Amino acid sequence: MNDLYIGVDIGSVSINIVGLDDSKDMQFKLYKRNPGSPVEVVKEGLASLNKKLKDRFKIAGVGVTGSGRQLIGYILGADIVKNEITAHATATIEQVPDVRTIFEIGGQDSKLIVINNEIVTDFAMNTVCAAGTGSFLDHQAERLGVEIEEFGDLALQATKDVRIAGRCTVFAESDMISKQQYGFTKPEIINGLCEALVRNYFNNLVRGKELHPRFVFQGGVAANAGIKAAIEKEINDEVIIPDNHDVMGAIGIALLAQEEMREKDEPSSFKGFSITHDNFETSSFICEDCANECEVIRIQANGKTIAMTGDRCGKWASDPRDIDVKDETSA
């Protein structure tokens, strides 16, 4: 039976799961919106993977990345847990070995990764301003009555430039309404919105950094032809959109899991597909042991506490256990 390496990327907007074989070929891919219940989405994704591949592969390694990596990594028994920068860079270098600059724009955050000789030498992340992320486009598409899937192609139909204020979603929407009243066409306004997002991205993340080709653009927003064109206009160069640009984080952490397990030469610590049948419950409580008053998130499986997170000191995260807390509330 062949080996399979699972990569899981827990993002704020989407959850991505891939399965790579020994030759690094993708045998499974899941890109699914995160409705706020990541544990359930991961359970469903793994159940689907197991159903499709159980007779052909055995799990040789599991890696987890993304904003929810610590918790999901613990639940799965991951062999490796790494940050998104490392995962995205690993996947990109595998597909485009001479990459120097990675533009990554997701639904709720964006990243800039600078690479030299296949090593990350600098990076920046935007997790605060929505105007530089995909949620900005989603919001404006809804306001314009346009399907987000059509957004990029409409932007390319613009015959005139129109500048939309892109410092934040509030200013952008106000300026967009004003431009509509002046008679600019929908494609021209959409193109202006694409350029506003890219302008915001460069103002927040690049900030004087020296960027070199080859340039790679990835993340869910890379499917938007209007954003690709706006980036190329900004840098006056071509950007490459890799295959499976929407799940590069998951691919990267799967590759890192493969590397880790080959070095260890040990069986995976993956807890098995039985977790897909467990009943998980999330709750929270305020720890009053110090002035920080951290909100501690507790995950239970079939009534037993398996993980805690959110405490700054690590007291609860390092010692998951059943406790009786009167002010505990369901998350």
Partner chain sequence: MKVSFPYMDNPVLYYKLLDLLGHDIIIPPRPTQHTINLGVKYAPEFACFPLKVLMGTYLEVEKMGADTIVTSGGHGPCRAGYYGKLHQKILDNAGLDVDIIVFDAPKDWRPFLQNLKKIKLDNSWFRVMSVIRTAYTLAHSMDRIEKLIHKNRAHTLEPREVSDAWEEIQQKYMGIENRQDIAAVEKWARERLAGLEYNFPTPDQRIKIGIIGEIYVVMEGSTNNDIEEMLNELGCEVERSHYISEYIDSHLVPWKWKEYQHILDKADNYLEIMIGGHAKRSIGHIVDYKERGFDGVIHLKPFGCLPELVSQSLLDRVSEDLDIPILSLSIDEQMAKANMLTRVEAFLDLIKQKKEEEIA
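Any chance you could show the form predicted together with the partner chain after that form predicted on its own?
Only one chain is given; partner chains and other molecules are left out.
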């Protein structure tokens, strides 16, 4: 039996799971867009990983990253739970050791990571403004009746430049419609949109920072040739798209799990594949015991409360229990 390190990236628009072996080769990869319930996706993902690899591998470490990392980390019994910036940078540095700049554009957020000598020295992150992320393109692709997968290649067919005012999604949309009416072709408009997205990204995150090569472009949107071309035009240099550019966060956290386990010299705290049969439910309620009015999040496994979090005072987290509260939300 060989060792396997699992990396899980819980983002808001995609969930990615990878399995790396001892020599960091990828044995399993799952990229799942628009997941409804993260817990269900992770359960299914792990079940198929188990089916594929159980005869050859045993789980030596589990890492979780992404905006939903705390909760899933708890459910899985992760060995390491870390933010996505560190995870992304770790994966990129492994593949492109002399990287200085990482552009990461995902479905609903985007990042800029600056690296020097394999160390992160600066970063910026946009989680608020949709205009610099993939959802901007999704939205416009739908309006134009173009499949998002074809979007990038279409952009490259443009013969004329057209500038779309893309400060924000709403403006971009009305401007796009009027440019269509002026008679610009679909490829030209799409190219204009790609450039608008990149402009937004640079305005939001780069803000005049001095950037150095080598440049790496990753994240779900990196598959889009139009965006890649627009970035290269903006920086006037070449960008590298790493292998498995869409699951870099998961790879990074798997690598960090491996490192952690080497240092720790303890068995993994992974709860095992039996969790894929458990029934998890997440709900939250507002605690009214004091003026803080915390939103307390409760995780139940097969109807029994196993964890609580979100309380400022720790009275719930330290003693998770089944209580009768009216649920504010259920997921």
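Numbering follows the first chain given and starts at 1. These numbers come from a predicted model, not from an experiment. Under this definition, the rigid core comprises the largest set of C-alpha atoms superposing within 1.5 Å between the forms.
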**Study point:** Core fit, then residue 292 C-alpha moves 2 Å or more between the two forms
**Key:** yes
Check your understanding: So, does residue 307 move by 2 Å or more at the CA between the two forms, with the core held fixed?
Key -> yes
